[in-house]
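Presented as structure tokens, the chain that follows is alone, the form predicted alone.
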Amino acid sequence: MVRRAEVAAVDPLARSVTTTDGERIAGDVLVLAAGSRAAPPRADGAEAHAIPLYTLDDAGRLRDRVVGRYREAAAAGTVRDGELTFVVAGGGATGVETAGALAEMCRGALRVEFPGVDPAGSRVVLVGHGPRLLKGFADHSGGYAAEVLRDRGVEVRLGVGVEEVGPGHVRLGDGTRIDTRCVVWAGGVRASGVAEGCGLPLGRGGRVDVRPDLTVPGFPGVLVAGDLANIPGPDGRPLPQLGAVALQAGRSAADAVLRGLDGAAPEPFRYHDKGMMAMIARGAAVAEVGHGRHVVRGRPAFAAWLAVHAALMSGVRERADAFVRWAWEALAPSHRAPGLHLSEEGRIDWDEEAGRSDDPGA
């Protein structure tokens, strides 16, 4: 039986959930795998003026906003302060990939689509709070990412965080002010709020602390998997919030349910670490694969990145078609601008810097 509904409350003792329409669903086993959400921004004004980047809608909104800025600059015949400056807050994989993609858009399709806009007026600034990019990767992988981004025109600022986001600027922890009308918040993720307030033991990142077999101490018949769980790794520290961890933990949780039907105890979850990878820009990526974390960089890593994402799709034909199409578009790019239907919400009121912006997310 499958039910499509939004969960409003969880009762782990009764192993039940209540949906937003008031329906209560109970079972012999409760498996929580509600994933994660964008972490709340820590900078003042970020929730009002920055664009989070977690969902497909967020990505579409950002793309529309960037092209909208170029369209307004072309209509005005001039680039005003901060109009084509794009600030990305976060030096992890999401921030790195976003900064690289923005640089590609500014240097490629947008430059061709809006030839009257001076390309020298555009800036992409990546701000990372840590001493290097791509925390969790090897030091030289983070260094390679910074080098590639700088070669593509991205200004990389490390060791400093974003302290304030206004309707037309950001202020960094060292006092630097950057005029901008588009701030992207890529500051990590936090567990879904499904488990909040239901009595389950919460730990780092709002995630549920679980045993190695994904069960929860004190709550028989409850399993938690994926980004919602702090799953202890071999060193005792929680496993990273990666798709590979979630997929494998999901299979382990399903196996535990089946074993329970036969009266057997669940087996400990053993994560098979296949490595990590991050796309930096067109034709450039970094991958750390295998137990020894063998490092692959550049075009081979980029091709591997495309192949892995295509492999996650369902259907052999769909995977093959997607890989060929993505590879062709990535390695032999056209000069067409993105086909977008832009709303009027992207227009800027240049006189409202002192007050609250009417441009949501600007």
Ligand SMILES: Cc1cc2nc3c(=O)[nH]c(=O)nc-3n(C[C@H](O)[C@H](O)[C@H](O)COP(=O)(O)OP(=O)(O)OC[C@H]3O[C@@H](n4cnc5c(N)ncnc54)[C@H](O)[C@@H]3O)c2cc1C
Contents of the next structure:
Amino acid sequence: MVRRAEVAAVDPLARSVTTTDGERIAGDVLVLAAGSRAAPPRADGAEAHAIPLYTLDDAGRLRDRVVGRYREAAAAGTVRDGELTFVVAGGGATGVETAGALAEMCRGALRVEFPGVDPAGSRVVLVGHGPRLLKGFADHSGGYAAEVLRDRGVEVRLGVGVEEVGPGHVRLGDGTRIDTRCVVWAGGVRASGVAEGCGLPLGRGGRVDVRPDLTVPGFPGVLVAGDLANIPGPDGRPLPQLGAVALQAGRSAADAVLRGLDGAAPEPFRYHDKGMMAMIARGAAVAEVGHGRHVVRGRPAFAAWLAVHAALMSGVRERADAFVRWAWEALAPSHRAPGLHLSEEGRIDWDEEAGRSDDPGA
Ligand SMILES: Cc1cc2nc3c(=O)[nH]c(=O)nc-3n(C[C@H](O)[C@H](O)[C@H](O)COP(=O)(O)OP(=O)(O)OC[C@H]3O[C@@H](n4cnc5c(N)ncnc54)[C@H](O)[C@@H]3O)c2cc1C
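Form predicted alone already given; the form predicted together with this ligand follows:
The next block holds the full complex; its first chain is the one shown before.
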């Protein structure tokens, strides 16, 4: 039986959940797999003025914001201070991918769509706290990502954080002020709200600390899988929040439930690590393959990224469609992006926003 509902509360001792419409559902086994959400930004004003990037809705809002800015600039016939400056906070895979995609849009599709807007007026700035991009990947993969992004016109600022976000600016830790009306927050993830206050032991990132077999000490019949769990890897450190980990852990949790029906204990989850990939921009990606972390980069890694992500889609037709469309866009860019329409909510009343500004210089 499948029930579509939002879980409001979890009782792990009773192995039950209560939905927002008040229904209580109990079982012999409770499997929690409610994933992550964007971590709350750690900069003044970011909650109100930055766009988090986690869900499809977030991505739609960002697209609307970017296209809306270009539309405003085209209508005004000039680019006002920071109007086409896009700041991405976070030097991990999400920040790198977003900055690369924004740079592509500014140089390609948006340039074609808004020929009257001076291309020199647009700017993409990627701000990363750490000394290099793509933490978790090899050092030289981070260096390669920075090189590709700079080559595509992205200003990469490392070793400094965003400390304040206003409606018309950001301020960095070193005091630098950047005028901008579009800040993307790509500062990591945190466990979904389901974990909070449920009584299970929480560790790093607000995630549930589980044993290697995905069970929770002191809570028989409870399993936690995917991004919601800190699953110990072979070296004892938690496995990363990745789709591959979540998919394999999901299968392992299902196996454990089936084994339980036969009275057998769950087996430890063994993550089969096939490596990690990050897309940087069109035709450029890094892939670290297998246990030995063999590094592939450039076009071969980009093609591998497309193939892997298409293969992860459900349904043969979706996979084939995605692969053909992405490959076509990558190899024969028309520079006219089909998705550049603007939803009604995305239309921005510039004067209204300027009136709300608490920043005289904005
Ligand atoms: C921008 C971005 C890019 C990424 N790129 C990659 C990548 O290239 N490769 C990769 O391997 N990983 C990538 N990841 C990570 C990957 O998406 C996650 O590791 C994976 O989705 C985790 O799977 P999950 O099933 O644990 O959680 P999720 O996929 O987050 O699924 C959790 C589900 O639980 C639901 N849920 C949450 N709360 C409730 C509630 N209260 N009641 C009911 N339902 C609820 C959610 O709506 C969601 O459907 C990326 C993540 C982000 C944010």
